[in-house]
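As a starting point, one isolated chain is supplied in structure tokens, in the form predicted alone.
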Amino acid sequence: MKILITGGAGFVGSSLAIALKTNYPSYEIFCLDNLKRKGSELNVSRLTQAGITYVHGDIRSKEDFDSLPAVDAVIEASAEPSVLAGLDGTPDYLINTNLFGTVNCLNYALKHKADFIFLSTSRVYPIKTIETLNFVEEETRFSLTDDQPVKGVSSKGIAEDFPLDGARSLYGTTKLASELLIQEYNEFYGLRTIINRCGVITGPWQMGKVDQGVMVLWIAKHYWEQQLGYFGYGGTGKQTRDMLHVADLYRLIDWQLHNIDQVNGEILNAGGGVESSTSLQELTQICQEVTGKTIPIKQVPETRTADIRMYITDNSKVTRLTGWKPEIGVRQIVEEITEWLDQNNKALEPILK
């Protein structure tokens, strides 16, 4: 099999590429990336050492696809992934990458009759609707209840039939628009496609920032003993997310690559679920225990733009259709990332500290 992974030097793309090459040494894997994100340059040597072909290119440029060979499958893992992207009044890069870039990827896949696996986001679900959901405030977190004002949500989390009316951030909108185009290519061009709406993806080699990659950021701040803050929702740190280890995501993508007929045209939520969820307050406790360090955490009651109180993925559909469910919990994720920081301290300090 020949596979193109866009965003291939990013955290998710490179992790998927290396796992695929490790498990299927005979596969030819090509990773396309423009290296815009700080730290992605570190992955080029990792890809090369694994026997993967790195191609410097940009999905915004149709011409950059012309030199690529024919492949059997495209994994579209490229994106400007920040929820805050474009909110400073300049959404051009965001839209050109996340929407028009996807069109270029689709046309390339169509040209070679390649299967198309798209990594979308839970951020396609509207902010205001999520913020009006019924919840209980527990000692260390916010939790969803079963009694809800809209369909597609329960104490297990948010499902694929959650209402899509309303604003969701420019980032979420570009991903949803891409989803709609993908469905058109599936229906009218016969392209085999699968859309995965991922929750928070994390793991070693993620270059975490405040607006994307918060798990790594949180651990790194403990590791280097720097200040953090509980922002919004009263400054209590009870806002909650589910965490999906990239190795668990890989198991799903691996299954989809080899069984796409069974899920062709589907949209699937894929996240850590309730079992692998944490509030910031709970994450802080785990970080203290794993790193052995306690750091100052300021409390800022005001809620920030585009933030949400909680998001948990309901994996019921993807588990029913594929048998997949996440296996790696929050504590193991913290332990693995801490070990990665130990092993790559000098290279990562200028990026993460």
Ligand SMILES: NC(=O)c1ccc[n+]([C@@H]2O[C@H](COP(=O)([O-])OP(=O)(O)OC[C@H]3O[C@@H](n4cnc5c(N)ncnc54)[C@H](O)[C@@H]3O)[C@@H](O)[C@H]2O)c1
The other form holds:
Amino acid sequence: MKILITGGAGFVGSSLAIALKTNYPSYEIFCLDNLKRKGSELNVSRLTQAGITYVHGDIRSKEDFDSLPAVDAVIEASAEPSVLAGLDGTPDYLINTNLFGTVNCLNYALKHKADFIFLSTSRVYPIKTIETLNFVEEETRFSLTDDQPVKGVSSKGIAEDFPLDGARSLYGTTKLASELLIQEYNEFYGLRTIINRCGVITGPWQMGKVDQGVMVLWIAKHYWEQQLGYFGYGGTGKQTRDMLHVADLYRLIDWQLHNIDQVNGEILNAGGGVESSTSLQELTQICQEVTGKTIPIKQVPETRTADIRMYITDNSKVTRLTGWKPEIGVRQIVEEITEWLDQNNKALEPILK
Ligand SMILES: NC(=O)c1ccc[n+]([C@@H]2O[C@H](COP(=O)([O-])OP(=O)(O)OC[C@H]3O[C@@H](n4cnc5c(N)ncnc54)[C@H](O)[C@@H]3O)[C@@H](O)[C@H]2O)c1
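Having seen the form predicted alone, can you show the form predicted together with the named molecule?
Zooming out: every chain and molecule, the one shown earlier first.
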């Protein structure tokens, strides 16, 4: 098999590439990336050492696809992945990459009749609708209830039939617009496609920053003993997310690559689920236990733009169709990321500290 992974030097792309090459040494894997994300440059030598071909290129440029060989599958994992991107009035890079760039990836896949696996996001679900969901305020977190004003949501989380009307951030919109085009290519050009709407993905080699990669950011701030803040929702740190370890995501993508006929054309929510979820407050507790450090955390009551109180993935559909479910819980994720910080302290300090 020959596989192109766009955004292949990014966190998800490089993790998938290295896991695939490790499990299938005969596969030829090409990782295309423009190294826009700070820290992605650290992955280039990891890719080459693993026997993967790194190609410096930009998905916004059609010509950058011309030098690539024919492949059997494309995993589209490039993006400007920040939910805040473009909200300051400069959306060009975001739209040109996340939407028009995806079109270039689709056309390349079509040219070579390659299967197309897309990393979409839970951020396609509208902010206001999520913010009006019924929840209970527990001692350390917010939780969804079963009684809800809209379909597609229960205490298990948000499912694929959650209503899509309403604003969702420019990031979420570029992903949703890409999803719509992917469905057209599937229906009218016969491209075999899968869309994975992922919640928070995390793990070692994520270059966490304030607006993307909160898990690594939270652990790194503990590790280097810097300040953090609970922003919004009363400033108590009860906002809750599910966390998907990238190794769990890999098992799903591996299955999809090899069984695409069984899920061709599907849209699948994929995340850590309730079992692998945490509030910021709970995460702080785990970080203190794992790193042995306690840091100051300021309380800021005002809610940040485009933030949401909670997001939990309902994995029912993906589990029913593929048998996949996540296995790695929050504590193990924190332990693995802390170990990774320990082992790569010098290289990571200028990026994460
Ligand atoms: N990490 C998460 O929590 C999460 C959750 C849901 C969906 N996703 C999606 O998964 C994919 C991977 O995200 P990630 O967390 O690895 O982010 P990342 O920033 O680590 O990786 C994205 C990579 O794309 C590259 N890139 C950006 N613009 C490019 C361009 N124009 N041409 C070529 N390369 C370009 C970046 O340099 C980076 O290496 C993205 O599509 C993202 O939207 C991520």
